Amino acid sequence: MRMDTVIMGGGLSGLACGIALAKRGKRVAIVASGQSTLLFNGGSMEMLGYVDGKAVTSPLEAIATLPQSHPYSKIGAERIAALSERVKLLFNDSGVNMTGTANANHWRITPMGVAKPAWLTLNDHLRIDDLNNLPAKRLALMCIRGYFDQPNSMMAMGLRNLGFEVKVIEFTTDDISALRRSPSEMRATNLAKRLVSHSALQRIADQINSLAGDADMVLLPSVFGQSDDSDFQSLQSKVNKPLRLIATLPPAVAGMRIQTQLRHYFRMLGGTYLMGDSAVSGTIEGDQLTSITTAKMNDMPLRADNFVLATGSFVSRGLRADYERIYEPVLDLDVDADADREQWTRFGVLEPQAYMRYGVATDEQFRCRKQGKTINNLYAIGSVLSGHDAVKMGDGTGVSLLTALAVNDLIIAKK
């Protein structure tokens, strides 16, 4: 199979790069092993949340202070602003309705009730632009009886610590009670599949209108709209108070929605999405990667002019480790990592962990290296890259999206 570009990895970075290339008329194939880490995404994207442990208010200003090893520095601070606007357009074109600006972070609420800086947030999810000017005073935190993936007491405590008055209200409906016959059914994704009909949404609306009292705003767990936000909009039309969703523990409906809409848009643009497959090896001739072999098509190599590595970090098995080394498993590319295993981790789960900064080594144009030699048509994007700690810096989704568009530009510019 011959393509213009083959992307290894079908998560956020792979999809963003694939969409951008397909919009330019390129023949693109994405090799995707299955669910990506978008399954853990609560409906927000972070560009840069923290520097040296301090919350960032203006990401664009803070990016200019980052070390040269950070992926943003390879893009160039002056280009980030323009790329960030293109990310918003990409989401909008995909039907993913998000708001936010790279000039100033807003605040998202985690499932534990903690406020964290964010760049973009789904329109139907709670966001706070200014912690000193809350969007409501009295909140009704509506909790689904039997649903355990939202720690209600911690959520309520966190919201109260921010200055909200919170009334916790438990409710159920016949549709929800039917799922409670099996505890395994009371997951966000199962609820989202069940709570889609007009009658099911009306019964929830009736409960909210009856129980919300004098609340200025009603919060619900994010269990609506697995494919788009139409179910939430339908529910809002039946409720006489403003509604907002709040993130739950994984599996996250919001992340699955984003993934579903991006995949659909990529295919609509003519992209080839090879679901349930993964790259296992490749052929390098001189300074070019000429083809890759996948687990399911080992007798039909994928050939392309350019290749993009978007396989993710350790969670996605884009990086792996044994007792002796940290390595990239598809092509055994060079990796930026400490050779001494003792340096990989530090005692204390909240301490910065060195392995979080490890990743594939690239040049200034995100081209990968093997045994010190640059592969001119192989680029790395997203969390497989080295040079940043997505947990401590709150920049994981931003790195995925912005490096994806930066590499798209590099590929398009090639003759």
Second form
Amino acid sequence: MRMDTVIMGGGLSGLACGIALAKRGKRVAIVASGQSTLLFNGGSMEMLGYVDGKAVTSPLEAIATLPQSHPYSKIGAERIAALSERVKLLFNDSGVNMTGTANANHWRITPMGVAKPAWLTLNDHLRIDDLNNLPAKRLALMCIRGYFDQPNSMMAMGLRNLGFEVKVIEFTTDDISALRRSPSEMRATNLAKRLVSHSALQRIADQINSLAGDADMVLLPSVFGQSDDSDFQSLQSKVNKPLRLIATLPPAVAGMRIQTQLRHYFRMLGGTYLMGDSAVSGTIEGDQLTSITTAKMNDMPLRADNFVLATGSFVSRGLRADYERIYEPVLDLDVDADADREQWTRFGVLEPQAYMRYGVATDEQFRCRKQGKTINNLYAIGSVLSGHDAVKMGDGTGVSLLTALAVNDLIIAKK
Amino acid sequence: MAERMQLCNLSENNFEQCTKCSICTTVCPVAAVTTDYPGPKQAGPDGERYRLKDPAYFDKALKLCLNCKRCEVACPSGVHIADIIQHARMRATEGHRASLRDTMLANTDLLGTMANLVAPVANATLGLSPVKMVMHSMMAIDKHRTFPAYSRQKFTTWFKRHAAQSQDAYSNHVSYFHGCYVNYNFPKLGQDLVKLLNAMGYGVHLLDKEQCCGVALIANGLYKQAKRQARTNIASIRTAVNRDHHMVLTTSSSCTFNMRDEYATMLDIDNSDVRDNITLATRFIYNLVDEGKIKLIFKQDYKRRVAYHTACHMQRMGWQLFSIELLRMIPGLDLIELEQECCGISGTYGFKKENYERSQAIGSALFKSIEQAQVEAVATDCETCKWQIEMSTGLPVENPISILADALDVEATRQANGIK
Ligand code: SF4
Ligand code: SF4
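Moving on from the form predicted on its own, kindly provide the form predicted in complex with its partner chain as a structure.
Up next: the whole complex, starting with the chain shown before.
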């Protein structure tokens, strides 16, 4: 089977690249194994949150100070400014409603109640533009009875530390109580599937309206709207105070919504999304990757002019480690990683971990190498790349999106 | 040494690989609509830990699992969640007798043979309200269901009378596992396949002996009978492969998945020598076109807007691309690919009174997206999805093979493939 481009990996990066290419009329197939780490995403994209442990105010300015090995340095600070605008358009076209700018970070709130710098945040989720000028004074933190994926007291403490007055209010409705029969399934995603009808949302609105008191903003766990923000809008229209959602522990509805909308848009553009399949090997001839083989279509190699590796990092199995080495499992591409296993990790989970920066080695154009030889039509994007650290630098989703569009441009420019 | 240590740690069905991420829960169509079902993580790897200690921990709610395999497709850790659940059900129901209703629904071929003999009567009776009420209350078959109409002439009868003689004239040959649905309910699909393959220069042959693949038997706990039928089928397929050097084609994704995968994992029947020779017709035809071995020419004036629905077992096999890409070769066809959602019927599941409402609730998202797609018809590779979608949306649902046959310019295709 022949495509213009085959993308290995169906997460944020693969989808963004696939959408951009399909929009230019290319025949694109995305091979997506299972679900992606978007399911851990609480509704924000971050471009660059921290440099040397300090929060970044303006990502675009801070990018210029990054070492040459960082994926952003390969794109160049100037181009990033332009690409960041295109990322916003891409979300907009897909129906993902987000706000933010690459000139100045705003703050998102983690499920543990910590404020972290962010670039784009879903419009229905809590976003604080300026910590000295909070969007509300008195918050009503509405907590769903029996729902354990939101550590309420930590959230309240975190918000109070930021200067909010917080009233914690527990509530439930018949629809919600019914779900408690199966506590292990009382997860954000299942709540979101239930809380969709007009009447279910009205019952929640009634609770809020009678319990929220003198609060000037109402916070709810992000359990609304798995496929778009219409359930939230419907709820907001029934409540007489401004409403915002806050991230929960995974599985996260916000990330699921983003994934669903991007995938839907990609399909609408004529893209092929192969759910539940994964690349297992490939054929390299000279400096070209000519085809890949997937687990489920073993006798039908996927051929293409260009290939994009967007298989993610260790969690998504785009990178693997055994007792001896760190490797890329599909093509055994060259990786940037310490050979000495002692160097991989450091004691203490919160310490910076060297393995977070490991990934496939690429040239200035994100082309991969195998045994020192560049493969001219194989590009790597997103978390599988080396040189960045989603945890300590807050650059994970930004690297995914910006390298995706940068590689799209490289492929389109090729004749 | 290190590698081997890790390998030896792997258990059956990868159940200890579960990292408790709950991703499976986000895609389970049953957990989404009912709290009676504990969901894939709890029913699968978590519950298995208890059941290994003491089989008494078996939870009856596991019957609610559709075996749609969506959890397995989504699991990032490769846990065979649905297999774990099905095996647990199997262990728990060993020695129990299935109810008359389940036995009747499961024996699609028996029901079919009886109905064919009296097709007009059967269609009328199975459709009559008093009869439906009796089925609803005495046999617990839901009254809302319309039984798929039975054809007066079986596919095999048609084939013997009208097609068998001419097949040897072609230079390439395949065998066809038609399945119960084509044989008893909808021979046209089989006829369409013969028309298509003949135009490509392929003669079609039936297996020496074909029995129902048994997918419904497994779902209804009739494992012994399923095993017997599976052995017969695999023996016939072996003959077709070894004696005649045929590929064995199917037109149903569920029969295909069942014979290729569930025979080994559920029924413990070794099919490894012929597994690769059992394939869906769309995949077979796509490969021939892709390799440049045959050409398909379509009618100039064909125009239609169709939505493709990926059946659960199709998604599990990961073969939807073949059907989709094949359909996209038809110039006049405007094809929309729907989001991959379960239609809720899952074979005989939705026919049972206790499941009807759940079944419709599961499918509601899919029905809505079909409505939004504004199409004239829906294409899918599964016959039970067809019943469910036709009943729930009122739109005609067709197998991709029928659409291809309909759009095909037979004369031009025969010429292009050098057939007189
Ligand atoms: S998706 Fe897989 S790993 Fe995650 S909880 Fe379910 S079975 Fe476990
Ligand atoms: S097979 Fe389908 S119904 Fe059964 S647990 Fe998995 S996702 Fe749920």
